[in-house]
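First comes one chain, alone, set out as structure tokens in the form predicted alone.
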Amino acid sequence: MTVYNFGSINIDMVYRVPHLVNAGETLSSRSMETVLGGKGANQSVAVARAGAHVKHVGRVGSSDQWAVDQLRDAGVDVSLVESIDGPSGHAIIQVDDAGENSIILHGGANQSFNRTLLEVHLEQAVPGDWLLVQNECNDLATAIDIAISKQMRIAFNPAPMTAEISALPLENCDVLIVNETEAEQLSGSSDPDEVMAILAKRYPRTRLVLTLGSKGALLQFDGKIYRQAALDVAVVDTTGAGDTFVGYLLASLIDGLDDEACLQRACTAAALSVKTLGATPSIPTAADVESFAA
């Protein structure tokens, strides 16, 4: 079983500030390091890392092979991963002295698809593969729609949030994925009992998992809800943490793992990333996880 990460790819510039920068302020960082980022990078990396097949489907400028090198090194499959003239996605993130972050996104080449290109890089995806997706690419409903017609599976996580996002058939999802902010402009509500109620009703057949930040997570799915609360850890930086649970959920479901096993172990991973610096190195291995959990 194959995951295809239809997701972003971004050169990830972080700065260590004492606090989130003001309207008119001019603010100087105590250090900047460059990173691999992005949602789709980083998810794929957390699949790869939790002992799932992932092969990317994403574009990079033709400067930053480098990134390119790094998901190889990581175990993504980056053979459907293209490189292109002009920039790469890129992210300007600033992280405090409380390990919060605020995040200036640039498309660039994630930006790029259109049919043509997702019909060729889904070809050899067959009935029971996945699809994940979130929302830095270009082209979003069109991936859905092919995978559809290919009888895969689809695991959406649907950020940064957007209108268009409730257009698109998220019946269809298997799996929808959705922060506190995600989940109330879907459903209008700010309570997570009633979000996930309110989701429910409105895509009966999709497992649901809200994350909570420092509060947790819930999982519902065929009239079961599951609670899992946050792990006490230190935190340096949480940039990657929602990535790092993502894609050690869908690992989790494709290694058999019962739900309320799939939260637990996705919330684990979750709070050993947020102990290191940046998105892609925070993510730890399935033997850090499973250390950890022990």
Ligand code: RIB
Contents of the next structure:
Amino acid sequence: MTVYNFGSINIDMVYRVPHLVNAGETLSSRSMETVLGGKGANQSVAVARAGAHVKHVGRVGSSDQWAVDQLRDAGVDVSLVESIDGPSGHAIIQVDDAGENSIILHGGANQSFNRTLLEVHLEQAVPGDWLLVQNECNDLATAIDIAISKQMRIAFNPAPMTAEISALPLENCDVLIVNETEAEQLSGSSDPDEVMAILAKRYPRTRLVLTLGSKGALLQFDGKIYRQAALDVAVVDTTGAGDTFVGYLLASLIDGLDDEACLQRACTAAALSVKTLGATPSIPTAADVESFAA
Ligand code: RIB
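Now show the form predicted together with this ligand, given that the preceding structure was the form predicted alone.
Complete assembly follows, chain above in first position.
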């Protein structure tokens, strides 16, 4: 079973700062690192490190072949990643002393998709394969439409949330993973149990997963709800923690783990990821996750 992850590849420029910059303020950073990121690339790396087969569907600027090499080195199938003229997607990320971040995105190559390209990239997908998708590439509606027509399963992480998301046919998602902000925008409620009740009514066949940062995560499916507390770890950088969670959750489902075990494994992987600076560099291996859980 293959995961086709239609997702962004970003060049992340990560600045360590004493606090997140205020309006009108000029602030010197303590350090700067350039690493592979993007919600799509991060999730592909997490799926691969968790042990599932993932083909990344994405695009980068031709001067950033190193990013593709790093994806491949992490175990991701990059045969559907194209290098094109023009800039890659990139992110300017501030990380403060508490490990919180703020991010400015530039879409670049991530915003250059169309139906023809997506049909070619998903041509080999067969019923039962997964489409994994976030919200940093254009033409999500087309990707979801193709996946439905090919009887693929769909895992959707609508991050970062935009107004257009509500118009997508989310009732076709097998897995929907949202954080508190995304959940509130989708459901209109900020209460986790109410969110789950509203979304379960709206999307009855979908596995709903709500991540709550330091308060853990919830998974609801088939009338049952599972809760997992967050693990207590020293936070260096939360960038990519949500992506690590998504990749591990999906790979664990594919591996046949039950819902409770999937949630536990995803939470453990996400907790480990906040101990290291940077998005893809911080995504743990399956062995790290197993030994931490033990
Ligand atoms: O989720 C973290 C990611 O968000 C970063 O890697 C950055 O590229 C932005 O897309």
